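Have a look below at one chain only, the form predicted on its own, in structure tokens format.
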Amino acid sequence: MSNQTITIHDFEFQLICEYFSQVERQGPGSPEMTIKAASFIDNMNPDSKIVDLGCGTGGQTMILAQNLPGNITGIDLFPKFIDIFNNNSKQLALEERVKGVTGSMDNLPFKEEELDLIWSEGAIYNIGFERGLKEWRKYLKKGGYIAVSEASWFTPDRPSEIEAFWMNSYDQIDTIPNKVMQMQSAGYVPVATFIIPENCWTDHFYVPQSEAQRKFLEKYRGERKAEMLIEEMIFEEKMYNTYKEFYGYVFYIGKRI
């Protein structure tokens, strides 16, 4: 397999769903992560609306329902997740005020400055970090609050086997100084911006994965395309242990204007 012209995306999605259904985290993160950001956000109360956009199975959102007060939705394409994350909802005794919904994050249904907060760990590459903050602010309040993690650069300039991997997979990946001027331009003032540290890409998102490997290729054993989607997420991690001092996820917390 050529690792230059195949990425996780030209997987068929069932393929996909069903193997990170397995894992608490779709994404690089974690609880104390997730709790560091949620403490730059101010003048939630318990009427506060917020929106976690590609939540996948709920693992940060019920995090940050037990730190923040508000009624949390949480947005995913992929029905499976959802049905993960209304029974984890409901397993915490969040489901009052915690609820998940399928949907997409290019065509949300809430009304302008309805949101208070809108929330996204990992996943506004769906759509782009541009495109994501502009499309999305409409949606905010005055003085509400955006929180994404994205990948990021750390360096002005990187080895070329990393630069070709990104560019071949999220092409709008940046440095961190590019992507808090694109918040600022998006109308926003930028309220924090931090890196997330090692553990949240070996602890909490590959190293849970290596059983979740064994279970699906035992699944699907001889089937090709299961097998290609394991050997990109394997390739992916020999990446970041490669690479992992030129980029990460960065935390970027604004406020809208």
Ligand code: SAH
The other form holds:
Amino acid sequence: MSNQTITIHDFEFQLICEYFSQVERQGPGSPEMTIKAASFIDNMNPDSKIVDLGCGTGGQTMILAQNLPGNITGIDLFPKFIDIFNNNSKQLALEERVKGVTGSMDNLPFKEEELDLIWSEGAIYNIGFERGLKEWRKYLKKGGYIAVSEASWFTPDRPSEIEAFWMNSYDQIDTIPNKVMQMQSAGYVPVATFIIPENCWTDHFYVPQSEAQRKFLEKYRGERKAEMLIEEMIFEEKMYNTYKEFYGYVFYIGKRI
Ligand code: SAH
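Next block, the form predicted together with ligand SAH, ref. the form predicted on its own:
Let us now look at the entire complex, which starts with that chain.
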């Protein structure tokens, strides 16, 4: 029984990984928004130590590297994403200062006060916003920065269908003022907060997925797990199109006190 469970999970894990390996981004965002968020970070130099947690295949990491000095370590749980990441880094001749390693954001291989900047786009939800901010703080130097994007409500109230959808997928979604307060309580001065625009979800996230979905369904025709994964992705996109005025991703940038 337990072996069977492992096999099923492993299959799902492989599928999700394969599906998302086909696209440049594994979460909503854009080069413009990465550059905008980076514009709030100062005091970086070629010796600065930067990490990108839940880096995926590194779409945003490479943009960051092209816009800030310093050495960047990308960390992701999926080894295949890290392989693609390191390939991308090489292609862009960034491999001397941008390296991907497999690892988990809840068990980081850094020393206390070692880092100048912690970056994480669309990934801190894996550990939870408040827990991530609190646990990662010790790795930052005093005056170091954290920049994360996180699902947030835009209004105090919203329709029950979208509320239920989020409670089921990530119940720590919260309003922007509450997220800013959580950042402050975790020991950071909030430096900037901005909503990433709709094209980060459409042009940079859902549009590239439709081709990936077509190819994926062709390959796995009749495989229920694979079809379910695509159904879920399509449903998620439908939710976004219907309720985008009520939620989105927000960049939160803070400076460690
Ligand atoms: N930052 C990328 C990817 C976001 S998707 C982008 O914006 O495109 C979330 C990523 O978090 C995935 O790549 C997933 O593999 C990774 N992830 C999930 N759990 C993780 C964990 N515990 N530690 C590190 N990475 C994790």
